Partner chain sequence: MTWRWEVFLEDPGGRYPTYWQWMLSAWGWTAAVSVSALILALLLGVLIGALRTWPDGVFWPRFAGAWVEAFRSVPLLVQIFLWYHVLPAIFPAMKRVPGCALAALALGFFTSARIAEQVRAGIQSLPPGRRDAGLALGLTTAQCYRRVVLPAALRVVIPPLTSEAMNVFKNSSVAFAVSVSELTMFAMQAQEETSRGVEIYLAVTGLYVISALAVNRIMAAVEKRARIPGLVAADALAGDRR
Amino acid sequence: MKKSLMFLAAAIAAASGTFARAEGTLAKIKASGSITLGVRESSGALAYSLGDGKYVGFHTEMAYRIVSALQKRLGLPKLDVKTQVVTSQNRVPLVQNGTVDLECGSTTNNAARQKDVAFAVTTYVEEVRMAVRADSGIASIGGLAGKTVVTTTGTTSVRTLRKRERAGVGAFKEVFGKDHADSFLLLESGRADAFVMDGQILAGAISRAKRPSDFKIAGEVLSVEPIACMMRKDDPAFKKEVDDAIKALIASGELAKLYDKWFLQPIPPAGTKVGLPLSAATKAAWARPNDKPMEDYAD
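Chain-only structure, as in the form predicted alone:
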């Protein structure tokens, strides 16, 4: 019986994905009167949970603005917004199979993922760095030799770490957190010497630490990565509507206001500031909206 139920669930998920591809996401949304957003629990100020089913952050609030634009374009008096928590490991499959219609978390747009999903225009350009204890003496990637380094399973930082290790910075032990909060806990508890991840995620985690002054972001930029909303592949009509909604937010100045709200002002639950000014790379992405993968950002 258990195997039959599992098979039925898989068949339903597959059928949902087939419907989404055949009819298009806009048709699916209009017919159902609902849209499912992929949300994150601990992706720094971009997307995180306050508990009790409440999800907030720069990209999360932006996603709700996109939904409002879609509702108007489709002429719907009401559009029900459902949320589905995704992780670094399952976010791509859940978009592919139709469970999630739009994921606006902290997903890097890269060439490998573009084979499976589509990306909206870039709304945040990330720099991958490392967080260490302030008294660790680790000042660069070269200081990680013989150390324990944590990153989050399913993220591009895993590949970045291994690439650096192969480049001869010295062998280090890799450990993996199930999500970003778990990864920072490994650093905070002393079970890891460094946490390699997106700079804004590191800054957000440090700001929420029991003793923020105990930690710092150190070393060189390990990679530059465009972060964008993710959706199903081969659905140009839906992608155009999402892109147009984002471009309108940029042109009106609303996206800049959202950035200020989530990165430069006190944010819940503790009322701390992430304190990351808008970068030149993100400003450039807004000035010339595009969906280029991270490989195009390489030197």
Given for the second form:
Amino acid sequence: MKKSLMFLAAAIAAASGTFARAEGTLAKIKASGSITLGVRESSGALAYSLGDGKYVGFHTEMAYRIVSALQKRLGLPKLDVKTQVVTSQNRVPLVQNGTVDLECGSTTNNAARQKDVAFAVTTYVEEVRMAVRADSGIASIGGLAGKTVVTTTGTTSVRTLRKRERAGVGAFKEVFGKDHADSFLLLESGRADAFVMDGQILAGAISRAKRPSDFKIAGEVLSVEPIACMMRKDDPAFKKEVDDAIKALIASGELAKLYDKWFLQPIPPAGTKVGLPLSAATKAAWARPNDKPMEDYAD
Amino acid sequence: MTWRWEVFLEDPGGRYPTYWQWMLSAWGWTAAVSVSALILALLLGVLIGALRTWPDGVFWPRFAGAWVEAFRSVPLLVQIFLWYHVLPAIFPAMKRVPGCALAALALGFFTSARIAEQVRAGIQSLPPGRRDAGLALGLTTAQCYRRVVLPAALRVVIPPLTSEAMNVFKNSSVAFAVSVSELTMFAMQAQEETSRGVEIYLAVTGLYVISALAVNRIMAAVEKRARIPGLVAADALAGDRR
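Rather than the form predicted alone that you just supplied, could I have the structure of the form predicted together with its partner chain?
Following is the full complex, with the preceding chain placed first.
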């Protein structure tokens, strides 16, 4: 019994070992003639699904551009691009175990994740803000004393709020929505007075509301998070190729065009506009490409 | 992959100094919602189950039948949203009711429909002569149910009630959807913050298993204490004394 257990343990260790010493993603792509992209179902205009297995968005389209650049560099006549839907729960393990080669969605580059995976240069800097009803008169986080604030379970915004709670910045009541649509419903129905979340998600939710003019994004930036593509750790050759591809997109102005397409123009499926101009923080990240974690952006 | 269990000693930066203390508080919420829902479900379930078999008139059996179908046919998550989003829109006073109370109500009503069916089955498993004997002694129908029918029927249905009680604990995970900071919400939130999903989910799974197992043992003890020798078939199976 014990021996068979030990054998099992050894087999598992050997199996996980093969992933760990894979000879690098570039070699894998070359050998298999395919690359697997991690895509998201609903991460705002950054990455979302149109149904029918079609995945679009600013970061998704950027990922396809990176893949074409890789194909050219590797001199492959044909490169099969597979997509794998990931969630916040499984994205890191799926990249680690080799299921996904490159994940471009809404993953925040932070120090905890850098222990497990590597990040490409930052391509979008998310600013956590709050959305309020336009007639509420709330202009800053200080105006929330005694009010109810909603945010979505399983997001970093919850932690941002909690830190404010410990610091004792105005006592407010917190509620948590199951997903972004649920959180926005609580704001819309008056159960909550403010919705704290990533700026682009707020802008997207407002643009899809029954009457977008009833809501506005107000107050200061509560937290800043660099969003970047994620890949396996300790694969400098692959990281360099991806980084170079992104830097080329920035230099040629392609990335700015993509930003305009997804954040300022009407986007499918409903033809609504997110209407979020390029932020100073994102501009700065493009001017000096880097893969610094969130902790280096400390306010 | 490497384990990093020390993640539970990290500081989440809020009311709780460490993740494991937060997790224990979340376990408390899970237990609070489950136990209140279970009490509600047992009271309502026995009542509705008895009414399902009520011999006098047609109103009560039909009412109880409608109750069971309504709460059994609609998915639990949908019921929770009805309680949380739809009812407060109709009755604004309900906006002040906290999410945990709504979750306990929704879970309790949902489970009551299932328990009612088990109680009905228990009552119908008894020989009809039992109720007739009670009525022949001059008991009213209500007295007959309380003194003669239910004491026997409830003993019969303890085993299915055990699984129902364990289900309540597991179903309580939907309470996260209405902003109750119970175990499932803790798991979703903490794994996002710490990026150590496997450790967090394993620990939470462990706590669910412990909860369900505790319920199982309590119900087994109840079953043993309440047993009437010679009444239930389980007694014949378990008792090799004979």
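Rigid core (definition): largest C-alpha set, two forms, superposition within 1.5 Å. Positions refer to the first chain, counted from 1. Please read all numbers here as calculations on a predicted model, not as lab measurements.
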item	value
Rigid-body hinge position between the two forms, taken from Tyr48, Ser223, Phe238, Val150	Ser223
Domain reorientation between the two forms, expressed as the smaller rigid part's turn in degrees	18
Distance the CA of Asp214 travels between the two forms [rigid core superposed, Å]	5.4
Shift in Å of the Ser157 Cα between the two forms [rigid core superposition]	3.0
